[in-house]
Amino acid sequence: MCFKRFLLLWAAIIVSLAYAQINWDGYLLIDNRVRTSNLSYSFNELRWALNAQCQPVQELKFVSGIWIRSLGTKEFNTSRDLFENIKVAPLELNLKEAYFILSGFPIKNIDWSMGKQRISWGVATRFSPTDNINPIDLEDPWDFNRRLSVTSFKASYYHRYFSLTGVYVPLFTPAVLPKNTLFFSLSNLPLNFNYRKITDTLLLENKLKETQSIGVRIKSKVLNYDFSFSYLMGRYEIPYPKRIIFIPTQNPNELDLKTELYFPKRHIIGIDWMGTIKDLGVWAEVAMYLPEKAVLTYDLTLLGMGTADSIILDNTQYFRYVLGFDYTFTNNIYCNLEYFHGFVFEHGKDNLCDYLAFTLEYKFCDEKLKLYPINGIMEIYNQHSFLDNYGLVFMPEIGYYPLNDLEVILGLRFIEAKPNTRFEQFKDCDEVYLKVKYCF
C-alpha cells in the first residue's frame, strides 16, 4: 500500500512540476567596514541573496538559496592580472541551501527532508552550545550566527505531546575559519628557534564510518515551556594538531615546521528550555561534551632528539551552557542579555571562559529609527581578578528604516582586551561600519 502511494505521489509530482508556482524572496546587502586606526578597509561585501520555494503538490516542497557576492578583496598584484576580469572584479557564487521536504510519508505524522540544509537546534539567540549539526562559518568573525549548510537526511515524527527527529550527515564538513589562523602557539613549542616555513596537512580518511554524524532530538512542551533533549555523535569542526615535525635548515638557528592536523571525535548530550515568566522571556541550554583524547606528538627525530607527547584535549567530560532573557519595556525599550560559558572555538574542561552578551534597543520616530547605545560582548577570563583579565567588544549602533524593507545601520566596534584574553588578538581592530540592506 505504501509503495503504491509512493508511485502515485511521484507521478503527481512529475505532472505538476511544469505548473508549479515558484515563490522568490531575498535581499541585497552592502557591508563596508573601515579601521579607525589607519582608515583602511577591513571588510567590503556586496551580497545578493536569492531564495526560492516550490510546492508542486501538498506533500512536497523544494527549497533553495544562493549567495552571489563581491567581497571587494584585492586579487590583482601584477599588470598581468589586469587582463582577468575575475581578479579585477572578483565574484563568488555560493549555494547556501538546496533540499526538499516530503510530508506525510509513509504516514501523515512523518516528514522527511533531504539535501543541503541548515538544521538548527537550540534556543539561544547568539551562541548555542547544542546547535552542532552545521559547522560554524567564521569568515566574518563578527557574524556569530552564521553556519554552513550540510548535505544531510532528516526525519521527524510528530505526536500530540512530542516530536522526535533523527539526522544523518554522511560527509564531514569542517568550519570556515578567519584568515591567518594558527592552530598552536609558537611560544609553547619545546624548542626556541626561528621558524622559517610552517606547512600543514589535514588528516581525515574518506570512509563513511569516519565522516558521518548521527543526531537525535526529542522536543516537547510542558506548562507552556518548550523543552528538548538531543544527542549528537560526530567530530570537532576545528582541527587539532596531531604531529609537529621539526625540520632542520641550512641556518642552525632556524627550523621549518610541518604539522599534521585532524578532527577528534566527540559525543554531545544537550538540553534546552525556553519560555516566559510573565512578560520576561527566558531560555537556557546545557551541553555535555564527551571528547576523544587528543595527543600532540612533537617529532624531533630529524634533529636526533626522538619524540615527545603532550595531551591537548583529554577525554574528560565538560559542559558548555548559556542562560538568557529578554524584556520589552512599555517605552519602546528592548533588552537582551545572555551569559554563556564556552565560546564556539573553546573546548576542554580547563579551556572555557565566561562571556556576557548584551543589547539595549530603543525605537523612536514611529520605529523608523532604532538606537543601540549598549551593545556588545564582555569576556570574563578570570572572575577572581576581573579588572586584569577581561575583554570587551563594544558595538553601539543606530539604525534608520525609511521603508519597511530597507534598513541602514551605522555602527562603531571598539575593542579593549587585557593580555591572555581571547579578544586580545582583536584589540587593534577598532572599526566603523555601514550596512545597507534591502529585502524583497
Contents of the next structure:
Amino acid sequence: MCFKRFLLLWAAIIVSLAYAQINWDGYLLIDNRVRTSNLSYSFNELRWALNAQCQPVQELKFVSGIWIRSLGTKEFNTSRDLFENIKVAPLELNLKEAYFILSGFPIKNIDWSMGKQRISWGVATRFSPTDNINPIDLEDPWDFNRRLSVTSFKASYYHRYFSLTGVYVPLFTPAVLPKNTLFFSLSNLPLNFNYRKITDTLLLENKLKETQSIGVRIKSKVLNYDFSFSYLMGRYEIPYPKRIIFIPTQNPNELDLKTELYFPKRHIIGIDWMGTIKDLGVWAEVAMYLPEKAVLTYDLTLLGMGTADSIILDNTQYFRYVLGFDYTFTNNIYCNLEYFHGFVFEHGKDNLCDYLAFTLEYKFCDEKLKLYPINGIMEIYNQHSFLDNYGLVFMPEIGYYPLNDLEVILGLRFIEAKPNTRFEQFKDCDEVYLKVKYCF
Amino acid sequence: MRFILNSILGILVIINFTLQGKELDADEILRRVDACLNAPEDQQMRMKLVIEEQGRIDSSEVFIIQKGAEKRLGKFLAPASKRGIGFLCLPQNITYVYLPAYKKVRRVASQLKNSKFAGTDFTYEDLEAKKYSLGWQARILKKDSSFYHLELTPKKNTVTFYSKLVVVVDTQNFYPVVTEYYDRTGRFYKKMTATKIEKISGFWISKESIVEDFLAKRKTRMILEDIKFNTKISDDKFTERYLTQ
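Moving on from the form predicted on its own, please list the structure of the form predicted in complex with its partner chain.
Whole complex next, starting from this chain.
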C-alpha cells in the first residue's frame, strides 16, 4: 500500500514539476562598518540573497537559497593581481539551503525534509543553548544568530500540538570562525620561547560513526505552555588541540609549533519552555552537556624532553541556560531581556560566563522609524566584583523604513571591557555601521 | 377536523406575528451579530491591506484560514520583507508568530493585540474573529428602520485595548456596518466602515472595509478576495506544523 502510494506520488511529482511555478524572492543588503578609532573599513559586504521555492504538489515543497556576496576584502597585492578580475572584485557564492519537504507520507501525520537545511531548536531569541544541529557561523562576529545549514534528514510525527522529531546528520560540519582565532593560549604552553611558525592539522576520520550526529526532540503543550525535550549526539563544532609538537629551529631561542586539532564528541540533553504570564512573554532553556574528555599532549620529544598531558575539557557535565522576558507597552515600545549562562563559543564547566542581553525598541512615525536607544550585551565576568570585571557591547540603532521593502539602519557599536573579560579583545573595535536592505 | 387544523394554523400565525413584532433587546441584537459574523464553520481568504497616505500607497497581503471564532492562521504573501511570516491564534489568547528568517516559532503575549498589524491602522485585535456577546456588554443608543446603534463596553475579564465601541448594525442582516473605536482614555479616534457587504455562499461578509485613524490622519483599506466558506478545514491546520510550512 505504501509502495503504491509512493509510486503514485512520484508520478505526480514528475508530471507536475514540468508545470510547477517557481516563486522567487530575496533581498539586497549593503552593510558597511567603519572603525571610529582610525576611520578604516572593518566590514564591507554586499549581499544578494536569492530564494526559490517550488511546490509542484501539495505534499512536496522544494526550498532553496543562495547568497552571492562581495566582501570587499583586499585580494590584490601586486600589480599582477590587477589583471585578474576575481582579485580586484572578488565574489563569493554560498548555497545557504536546498532541501525538500515531503508532507503526509506515508501517513498524514508524518513530514520529511531532506537536504541542506537549518533545523532550529530552542526558544531563545538570541542564543539557544539547545540549538546545536547547525554549527555557528561567526564570519561576522556580531551576527551571533547566523548558523550554517547542514545536509541532514529530518522526520517529524505530529499529533495536534504534540510532535516527535528525529534528525540524522551524516557529515560533520565545523563552525565558521572569526579570522585569526587561536585554539590555545601561547602563554599557557609549558615552554617560554618565541614561536616562529605555528601550523595545524584538523583530525577527523571519514567514517560515518565518527562524522554523524543524531538528535531527537519531543515537543508538546501543557497548561498553555510549550515544552520540549531534546537529545543530540555529535561533536563540538570548534576544534580543541589534541597534540602540540615542539620543533626546534636553527635559532636556539625559537621553536616551531605543529598542532593537531580535533572535535571532541558530546551529548546534549535539552529542555525548553515558553509561554506568557499575564502580558509578559517568558521563555527558558537549559542544556546539559556531557563531553568526552579532551586531553592535550605537549610533545617535546624532538627537544629530548618526552611528553606531558593536560586535560582541557573534562568529561563532567556542565549546563548552559537562558531565561528571557519580553513585553510590549501600549505606546509602541517593546523590550526584550535575556540572561544567559555560556556564550555560543564557550564550553566546559569552568569556561562559562554570564551575560545579559537587552533591547528596547520604539516604533514611531507610523512605524517608519524604529529606534533602539538601549540595545546590547553585558558580560558579567565576575559577579562579586562586577565593576572591575565587566564587558559591555552597547549598540544604539535607528532604522528608517521609507517603503515597505526598504530599510536603512544606522548604528553605533561601543565596546567597553575590563581586562580578562571575553569582550576585551574587541575593546578597540568601536564602529559605526550603515545597513541598507531592499527586499523583493 | 378542518376547523381544528385551521385554528392551530391561526394560533401559529398569531404567535409568529407577535414574535416578529417584539422589540429586540441589545443582548439579542449582539447575539444575532455574532451569529451573522460566525455563521460559517470555517473560512479562507486573501486579505489585502492598502494604506493610503499623502498620495503614497503601501500594501500587504495575507492568506488567512479561520475555524470558528477562535482559531485563525495567517501567512504574509506581501510585501517581500514580510513574506512567509505567519501567525497562529488559538483559544485562550494563545498567539504564535513564525519568523522564516530564523526558522523559529515565538509565543507572543496578549499585549501584542494592541500593536498595529503590518503597519496598518488595523490592530491584531481588530482582525480577530469576533464573538461580541461573550466579551462585551451592549446598550442600544438609538434605532431606526435601517440600523441599530449599539454601545459596547468590555466585560470584566475581556482583554481589549478599547474602552468602548459604538457599532452600527444593519437591521436586515445584523452585519456591523460601522464600528467606532474609543481608546482607554475614552477618546474616539478610529472608525471602520464596511463598504461592500455581500452574501457569498449564503453568508454575509464585507469584501471591503475602510478604517480611518483620525489621530494618525491615515486610512487603511481592507479588501478580501478568493473568499471560501465551509471547506471543511481540518483542526490540524491550526498547529505549528502548518505555521512553519
